[in-house]
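First comes one chain, alone, set out as C-alpha cells in the form predicted alone.
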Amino acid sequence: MALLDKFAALAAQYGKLETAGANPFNVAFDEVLSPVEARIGGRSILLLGTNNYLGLTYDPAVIDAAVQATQHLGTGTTGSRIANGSYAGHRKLEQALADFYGRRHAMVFSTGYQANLGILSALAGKTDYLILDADSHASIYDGSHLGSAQIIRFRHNDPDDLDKRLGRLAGTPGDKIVVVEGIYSMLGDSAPLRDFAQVKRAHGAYLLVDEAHSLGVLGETGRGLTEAAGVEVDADFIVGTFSKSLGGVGGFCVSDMPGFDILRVVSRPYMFTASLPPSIIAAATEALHQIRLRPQLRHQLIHNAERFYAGLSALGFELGPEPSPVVSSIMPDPQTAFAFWSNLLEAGLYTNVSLPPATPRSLALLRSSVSAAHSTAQIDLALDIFATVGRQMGLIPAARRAAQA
C-alpha cells in the first residue's frame, strides 16, 4: 500500500466531482486588477470570493507604507518573535492594536489561523476546558487539539445548551474557557454575543472572541461583534486576523488579562514561527489607520451586503440565516455546487465552494464574500448572473428578479 492511499476514497471523491467542470479547488489568477476584477485564463472576471471585505489590498495608503517598509528594511525578519524577529514595527502594531480594541495587551502572529493555534493551545491546560461552538472554525479545532485541555462542544448559537453544558462542569477544578466566532465563515451568521455573555458571567467562565469575519465590519467603530453587542467588557480575549477587513495576512490577539505577556513564551506557535515581514507589519497598520479613519467603507460593505443578500432571497435561492459579507446559497448537493461554481465562472464569475465536512451541517455551499469596494452596478451584475445559472440548472424559479431598490 503506498503511502496516500489512505486518501484514495477521497481523491475517487474529488475526480467524480471534477468531471462536472473546472476545479475550484485549483483556480489560479493570471492577473488581479483591483480587489473585486481579475483575469483568469484570458477573461475578465468578476470577483465575488476573496474576503477582501473593505478592499484595502489595492489602497494607496496601505501599499505605499508596504514598499517603504520594504526599502528601509528588507523583505524578511529571518526570526521569531523572541529572537531576532522583533522590530520597531512590531511593537508599533500591538499598541495600535490595543489602542483600537482599548486593550492593554495585544499579541501579533503570523497568520490569523495560528493566532488561534498560539493563543488556544496555551491558555488552557490538561485540568481545564474549552467549550466551543459546533460551528467554530478548524484553527479553532486545531488549536484545542494542540493543547492538552478537555475539550467540549455545545450546539451553534444555543445559550440554552452552552448553559446546560457548563452547569454540569459546576464545582469541578479547572478554568472554563468558551470559545465563539462574530460571524461566522461559512454561513455568514452572526454569534447570540449578549446571550453568551450572560452565561458566561452566570458560570465565571471566561470568554474568547475571534472576530476574524467582523473586524471593520460589524460595531460603531469597526471593532466587531462584541462593539456590536455592548459585550466588549465580557470578552476576555478577542482574536483576529488581518487576511480578510484588512486585506493582508497575519493574525492578533488582544486581552486585559493580568500576565497576558507569558503567553510569548508559552505559545509555541508564537515562540517558533518566523515573525511577519516589515511590509506586511507596516501595510497592516496602515489598513487599521483606514478602518478608522474611513467609517464610509464599513457603511458601503453593509449596503452591499444587504443588497446581494436580498436580490438572492428575491430570486429564491436558499441562504444563510442572515445578511453579512459572507452570502451563502445552499446547494443540493456537492456535484450540483461544482457545476454551479463552474457555470458561474464560465460567465465571469468568481466565487467559492465549501463542502463536508468544513460546512456545518454536511451542507454544500457556493459562498460568495462581498466588498465596499463592489459597485452598485456590480453586484447587480454578480445577481444577474446568478440568476441566469440558477434558472439554466432549474434550480430557482423562472419569475424574473424584483428590481433592487
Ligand SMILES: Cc1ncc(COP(=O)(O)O)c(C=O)c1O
The other form holds:
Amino acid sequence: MALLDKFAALAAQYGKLETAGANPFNVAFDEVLSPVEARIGGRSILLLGTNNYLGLTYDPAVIDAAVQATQHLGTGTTGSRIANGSYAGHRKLEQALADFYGRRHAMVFSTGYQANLGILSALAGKTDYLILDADSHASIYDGSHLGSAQIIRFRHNDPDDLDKRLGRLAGTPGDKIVVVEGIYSMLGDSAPLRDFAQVKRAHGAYLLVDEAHSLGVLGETGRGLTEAAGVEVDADFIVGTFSKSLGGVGGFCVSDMPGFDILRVVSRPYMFTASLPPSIIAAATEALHQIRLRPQLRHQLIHNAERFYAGLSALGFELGPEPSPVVSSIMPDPQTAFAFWSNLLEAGLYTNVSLPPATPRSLALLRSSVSAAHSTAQIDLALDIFATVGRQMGLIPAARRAAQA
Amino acid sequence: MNTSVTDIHETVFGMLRAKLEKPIALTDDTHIVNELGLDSVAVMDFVMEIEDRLDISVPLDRIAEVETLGDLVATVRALKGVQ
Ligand SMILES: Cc1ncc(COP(=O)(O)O)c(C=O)c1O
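Same protein, different form: I have the form predicted alone, so give me the form predicted together with the ligand.
After this comes the whole thing, all chains and molecules, with the earlier chain placed first.
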C-alpha cells in the first residue's frame, strides 16, 4: 500500500466532481488586474470571490507604503520576533491596532490562522474549557486542539444552548472561554452577540470574538460586530486578520487583559515562526489607516452587498439568513455546485465553492463575496450572469425576474 | 430520562437508526466513520444530539477516541456516571 492510498476515497470523489467541470480548488489566474478583475487565458473575469471586502489591495497609499518599506528595510525579517527581534514597524502596527480598538494590548501574528492557533492554545490550560460555536472556522478548532484544554461545542448562533452547556459546567474548576465569530465565512450570518455577552456574564466566562470577516465591515468605525452590537466591554479578546478587508496577510489579537504580553513567550505559533516582512507590516498599517480615513468604503460595501443579496433572492436562489458581504447560494449537491461554478466562470464570473466538512449542515455552497470596489454595474452584471446560468441549469424558475421588472 | 446501562445503549442506537438514510445493521463493533460514512463534523453533530438527550457534555478529545459504536456508548455511559 502506497503512503497516500489512505486518501484514495477522497481522490476518487474529487475525480468524479471534476467531470462536472473545472476544479474550483485548482483555478489559476494568468493576471490579476484590480481588486475585482482578472484574466484567465484570453478571457477577462469579474471577481466575486476574493474576500477583498474594501478593495484595498490596489490602494495607491497602501502600495506605496509596501514599496517604501521594502526599499528601506528589505524583503524579509528572516526570523521570529522572539529570536531575531522586532522591527519598529511591528511595534507601530501593534500600537495602531490597540489604538483603533481602544485596547491596551495588541499582538501581531504571521496569519489569521496562526493568530487563532497562538491565542487559543495559550489562553486555555489543561483544566480550562474552550466553548466553541459548532460552525467555527478550522483555525479555531485547530488552535483549540493545539492546546490542552477541554473543548466543547454549542449549537451555532444559539445563546440558549451556550447557556445550557455552561450551566452543565457550573462548579467545575477551570476557566471557561467562549469563542464565536463576527460574520461566519460560509453563510455570511453574524452572531447574536448581545445575547452571547449576557450568557457569558451570567456564567463568569471569558469571550473571544474572531472578527476575520467583520473588521472594516461592521460597526460605526469598522471595528466589527462587537462594536455594532455595543458589547465591546464584554469581548475580552478580539482576533482578526489582515488578509480580507485589509488586503494583505497576517493576523492579530487585541485585549485589555492584564499581563497580556506574557503570551509572547508562551504562544508557540507566535514564537516559532518568522515575523511578517516589512512590506506586509507597512501595508497593513496603511490599510488600517485607510479604513479609519474612509468610512465611505464600508458604506459602499454594505450597499453592494445588500443589492447583490436582494438580487439573488429575487431570482429565486436559496441564500444564507441575512445580507452580508458573504453571499452564499445553497446548492442541491456538490456536483451541482461544481457545475454551476464552472459555468459561471465560463461566463466570466469567478466565485467560490464550499463543501462539507468545511460547511455547516453538510451544505454544498456556491459562495460569493462582494467588494466595495465593485461598481453598481458590475453587481448587476454578476446578477445577470447568475440569472442566465441559473436558468440554463434549472436552478431557479424561468424568467421570474423579467416578470417582476 | 434513560440512564441505565441498557437504556443508554438503546438510546444511542435508536437515535442513530433514525438518522441514517439507509438501514445498516448496527452492532457494538460498527465503525462509525468507515461503515456509516459520517464525516468528522457529522459525528460531532450526532454527539451533540446525544448530549441534549442525556444532558451531558462530551469534550472533543473524548469523541476523538471513539471509533466504534461500542466506544461511543461506553464514553456516554462514563460521562453519565453509569458503568
Ligand atoms: C473566521 C476566520 N478566522 C481566521 C481565518 C484565517 O485567516 P487567514 O486566512 O488570514 O489566515 C479565516 C479565514 O481564512 C476565517 O474565516
